[in-house]
Amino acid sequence: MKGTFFKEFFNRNGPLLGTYLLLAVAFWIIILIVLPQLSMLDYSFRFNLPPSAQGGEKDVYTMSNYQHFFNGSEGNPERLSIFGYQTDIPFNKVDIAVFFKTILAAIFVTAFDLALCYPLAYFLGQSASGPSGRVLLLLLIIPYWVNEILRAFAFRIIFGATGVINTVLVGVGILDTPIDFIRENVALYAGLGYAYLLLMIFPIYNAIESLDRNQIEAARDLGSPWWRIHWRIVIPFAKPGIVSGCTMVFMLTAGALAAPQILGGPSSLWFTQIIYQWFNTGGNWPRGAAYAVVLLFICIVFVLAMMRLFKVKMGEIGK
């Protein structure tokens, strides 16, 4: 089976181009993805030793970094409570609370982008065609030519106390005093949702564009309401694109760093900021690696669970 695949691949692309493509893909997967993740995993099981002690007798594997995530440091007064009963198990309340808040926020941003992008992707895929469709796609892409950090600062200005939104709301009399959108994390969620819009739109658009319009017309002729057309025809057909878009938005939102640092309020803390602090401010790479591995593992488990729930296979997402 594999021999047949490679034979067809080289027949289709030629020996020179086929070899280059295979080497490029192998370099991308092994050098840029697999080896860094394995190195991070190895770091997560190490003690934080000075360079002179690395490779010595003290440089052994340990679970202390993962234990710190769940139990906190020594002398931690917090104890795990199960159904109202206090236990003697140490509990890292701060880090775990930030972790789950980050995951829930990523789910919220993903759902927000899906609700916003599905109608737009359907319009582009089924209604907009020819020059008008290409113009709309270009208008969607152009704002993303601006650097992500600059866009985040622009959102901070727009949602600021003296920003455009507060100025308009106060000017028309809807508000008496400006709202602190930064402190309430409204700017953060809006900025994250906007940052990954294209990653949600294009997979859904690519799926819906290939849908035969005759199916929709036949359903309309038979008297099916619009919501049933989407529920029974469009959404099942576009499900791989929806899952693909949701996967990318969720993973990138959970792993975002620049937007939470710029748009987050004083009391807002993203789990990636804790990882960043361990790597830089704390100078504890093994502990930062362990926290990064925990985030990666939980995100992968969540995505695989959603794929199983919606009965979508990995091959369907890759199409």
Second form
Amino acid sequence: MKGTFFKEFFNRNGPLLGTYLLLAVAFWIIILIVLPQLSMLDYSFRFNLPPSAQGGEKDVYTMSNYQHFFNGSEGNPERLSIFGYQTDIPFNKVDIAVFFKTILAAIFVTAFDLALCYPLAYFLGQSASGPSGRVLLLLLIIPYWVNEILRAFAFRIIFGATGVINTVLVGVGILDTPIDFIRENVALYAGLGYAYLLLMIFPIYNAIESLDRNQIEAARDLGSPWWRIHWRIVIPFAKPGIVSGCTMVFMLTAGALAAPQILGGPSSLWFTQIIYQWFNTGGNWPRGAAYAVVLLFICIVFVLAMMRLFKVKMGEIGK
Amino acid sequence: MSTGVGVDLDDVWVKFGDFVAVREANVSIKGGEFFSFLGPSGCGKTTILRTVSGFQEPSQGEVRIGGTNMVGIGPNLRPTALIFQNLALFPLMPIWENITFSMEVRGASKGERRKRADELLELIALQGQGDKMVNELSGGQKQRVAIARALCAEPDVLLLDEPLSALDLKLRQHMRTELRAIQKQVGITFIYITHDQGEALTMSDNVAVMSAGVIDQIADGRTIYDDPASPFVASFVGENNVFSGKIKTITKDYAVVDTPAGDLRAKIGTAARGKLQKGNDAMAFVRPEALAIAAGRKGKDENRLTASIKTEEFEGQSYNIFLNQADGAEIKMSLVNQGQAYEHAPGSQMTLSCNADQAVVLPAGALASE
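Can I have the other form now, the form predicted together with its partner chain, not the form predicted on its own?
So here's everything in the complex, that chain up top.
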């Protein structure tokens, strides 16, 4: 069975191209996906040892990094309480709070992007056809030719105390004093929402564009008001695109680093920033790896749960 | 089921920029009638249907359904239901939800909808198949579901946009009969769009033939076929031979046309009465089945036409001979197969005959392109 697959594959593509294709796919899967994740997983179960002790007898597997995420460092006075019942389990309140805040914020940003992008994608996919539609798409893409970090700085400037928004609001007389958008985290959420907008628009646009316009007209002809056409015809049809967009935006927002670093207020902390601190200033790669694995794992579980809730199969998403 | 109401188009024009899709359409469709718009693609027949369904506002003129002016009334509020050319069934809903979508819109309970779906499924002979998905049905079954979905909305007027064009020949002929039967049963007005003259003639009470945005003739099928109002209608509906020339002599009902095949005496088309004069450019139309081989035939009224034989063709029930007139224009003669063995040398001359009452004279005009 396997043998015939490779035989046919080489027959179809020739020995040279066939070998190249196989090597490229193997490189992609093994070197770019499996190995980095495996080594990260491996790191997360080890002690943070100086290079001289690595591979020595002290270098054994441990759960201590994961324990740290839940229990905090030794001597942590916080204790876990479940529904008011105080336990004596040490509880890493700071990191876990940041973790859930990050997840919640990512959900919020995803929902916000969906609310913003669905009408846009519908308009582009069904109403704007021909040259005007292509110009609109290009206008959407052009800002993304600028580097992500530069865009974050641009948002800092726009939302700054003397930025465009404050200047206009104060100038028009709506505000007496400028609002500190950075401290209020408005700039952060706007920046995050903007960062992955295209990843939400395009899957939904692709789905809606392939929807037969007659379906919409048929529903309308049968007496349906607009909201029901969307609820019963367009959204079910676009569901794979919506799920695909939401998954990408959620994962990338939860894992974003540049926007929180640049646009985050002084009191705001994103979970990726904690991971970054362990790797960078903390110099504790195993702990950083464990935190990263926790984030990745919980995000995947969350996405799978959402897919189950909305009855979307994995195979549909790639469409 | 509601009884049919009439549909009137009063001086309806539809323009897209400089392009005039429909020009001065005046149509009066009676309640309960099966009415067809027949014409080649791009003649504006679908645009007319869209003005009736409400997806297209006329640039000028009035659409009335049951006497009510429909201006400003959206497609979701008109008493019409449209069956799309590609059916436009909802692929993500089971059949029964497809059929009862209009009831869902009106807020009917699930029980009511299920019950109605079962009734309609029985009407279209798909009992017990309501829980299937659209892609599990065959072409003809999908067709019938589309009809049931439209009927479920209890429209006063059912609009059909070439709904049979995607089906194969056998099924199409079967569906013709079925559609006609359903129309008789529910008694509502059907407006049918087609480029297939067979469909239009077999099903309709009345047919409007359109060309390039203009309605050339509105009449029953028999009149359209036997007494066309324009060269376009004559050449579009069924096969027809054209004999062009100037009018040599003319009486009240008959004219003699000086054609390349010889003088042809023919009845003047009803629409052309009083509009022709001696010396005018005219066209005489003779159906292939109205031509005969002159040899051995006698009769006062019979025309004699000469042409050279091009090819012969055996078609089973009929035997066709193709000939050329002196100016190159083609003639097709269709003879009933009675076992005769015709073998005519290509290039040889043949004399044909036809009866003046089976030939129609009209003022020269544009023909339907092949």
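We call the rigid core whatever largest set of C-alpha positions still superposes within 1.5 Å between the two forms. What you see is a predicted model; the values in this text were computed from it and never measured. Positions refer to the first chain, counted from 1.
Visitor: Take the rigid core as the frame of reference and indicate whether the C-alpha of residue 22 shifts by 2 Å or more between these two forms.
Guide: Where the cores coincide, residue 22 still shows a C-alpha shift between these two forms that is 2 Å or more.
Visitor: Once the core is aligned, does residue 9 move its Cα by at least 2 Å between these two forms?
Guide: Result for residue 9: yes, a 2 Å-plus shift.
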